[in-house]
Amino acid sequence: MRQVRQDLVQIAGGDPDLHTCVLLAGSGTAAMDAVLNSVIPPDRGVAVINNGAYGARLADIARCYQLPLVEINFAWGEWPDRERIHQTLTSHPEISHLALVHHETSTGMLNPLAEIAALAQDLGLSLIVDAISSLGGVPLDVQQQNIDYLLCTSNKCLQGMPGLAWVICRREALEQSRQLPRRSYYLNLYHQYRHFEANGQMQFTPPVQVIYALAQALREFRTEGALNRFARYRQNWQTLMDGLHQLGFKTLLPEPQQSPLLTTVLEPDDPHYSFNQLHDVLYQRGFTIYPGKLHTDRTFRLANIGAIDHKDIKSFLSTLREVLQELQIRVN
């Protein structure tokens, strides 16, 4: 757990001075729990960017603690605007937290974190980031970008296996959360922060087999390099954003909002269509295309990372235009 701990600060570019890894047994939403938890002053707030189904579910963690919270909605899908950002931060004083979810992979955008944690740091707002789904996939620097609390898990661009998640905290915003009041007894960063320096051990029954698959991932990112894992999901992404497009598929957001790791696509309009069948027969020969979250359209997303690489992706695509023509869908 040490050495995961070390090199799991290192991947998010800190300083193993400045910066620490608390390791929490779960899902990523307990990273996101802990830290709303257990960093927010009774006096002070929370804002909250909420524009998909993950900064939705920051804000309702906040509201199960009962936390002073500033909600800056967007619809799902909307590009953040910061002047509407920076207008509802400086009439809310009481604010003392700002949270961000990096790759809203409800929709595959790749929210503005630089543009965000610029923003923070002129207001003097400590930063949280959940950084769930893009930690290893692409660039990403808490220092660079002043990030109090980066939030993580095992089982994204990472590729290890679900149940281990993790929060990579500036050690002196970490100490300073210390004297707040307890809100969780198992999921106090704090807490854990300290048990772990104490003593080397979380505090509770750790996942030891999901621990030594992250070492071993871990190993694997090393061995490939972090700019060749994010240019091989790159070009993942390219391959199947320029399928898509041959295919007559359109996607939910323009492309230099999306992420390289997942792409939200708009349904077929065909009678033909239907998006539980297209699923089982891919599915029968091998690819696993996910359900969409929006309310508003009719969707699907395919992500395109773990081990695989543009070959397993032009596959999947020659898969899909076979499988379309079998049930006869027009997708134009």
Ligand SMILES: Cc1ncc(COP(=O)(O)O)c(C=O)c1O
Contents of the next structure:
Amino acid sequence: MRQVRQDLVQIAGGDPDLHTCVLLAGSGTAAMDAVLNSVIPPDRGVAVINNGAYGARLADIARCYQLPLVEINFAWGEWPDRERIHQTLTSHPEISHLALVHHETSTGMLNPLAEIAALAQDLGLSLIVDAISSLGGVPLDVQQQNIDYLLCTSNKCLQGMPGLAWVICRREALEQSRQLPRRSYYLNLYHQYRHFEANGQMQFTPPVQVIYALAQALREFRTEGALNRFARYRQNWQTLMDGLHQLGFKTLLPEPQQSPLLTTVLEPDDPHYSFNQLHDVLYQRGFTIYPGKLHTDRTFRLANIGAIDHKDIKSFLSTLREVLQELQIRVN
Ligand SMILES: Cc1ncc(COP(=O)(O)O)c(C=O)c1O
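Next block: the form predicted in complex with the ligand, after the form predicted on its own:
Okay, now the whole complex, with that chain kicking things off.
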């Protein structure tokens, strides 16, 4: 666990003296829960940028702990406007922390982290970033972006097994949370950290097999190299986009807002089309597609996260072409 924690700090661009990694048994939501319940002082509050399902989840967790909350709402899939965020934050001096999702996996939007991080720094706010579906897939650096808490999980771009979440914390910020009320017994960040520092162990039973799997995934990450991993994901995504456009599909987001990790695709306007049927036939042939999460548009989602390469994407595209023909679905 010591090695895994050190590697994770390094992958996130942390400094081993200034940053630490607190591992938590649980899925990604455990990290969201732990940070929010552990670091917000009772007389201050958190602002959450909500432009998708995971921003909404951060806000829900804050409400669940009855934390003073300012929710800065955008439509799901809308680019978060800097001016509106700035105005809202300056009219709420009680806010001490700003939370946002880096890669909003419900839409595929890569939110403007650098811009929002600069804003948080100008306003003296502690920055919380959900990088659950971006760490390892796109460049990220806690020091450059001045991130106090970076939330991640084992089973997305680091290509491990699900069941482990963690928070890369700036030690000084985390130390300051020592005095705060303990709002959760199991998911308290400071207590878990203190235990790691004292014993090198989690407070409670660790998901040992998942940690071994992550240690192996991290060896594979090092062997591939971070830059090669980013390049592979980008190339896979580009191949996917080119193929989708050739088939006539339209995607939700303008390219500069789109991550190279997950794409929201507009559903064909054809009576022969049914998501469930398309899903089931593709699934039988070895591919899983995801339903859309938007309430406003009819969409489905395609992820290119994982140990897949260019040939897998090509094979998906040719299978999709075949299945569309078989089901007589006309794409706009
Ligand atoms: C950006 C983001 N945040 C949080 C979560 C929640 O993680 P989990 O479902 O592992 O609890 C996800 C899951 O996909 C995610 O993509």
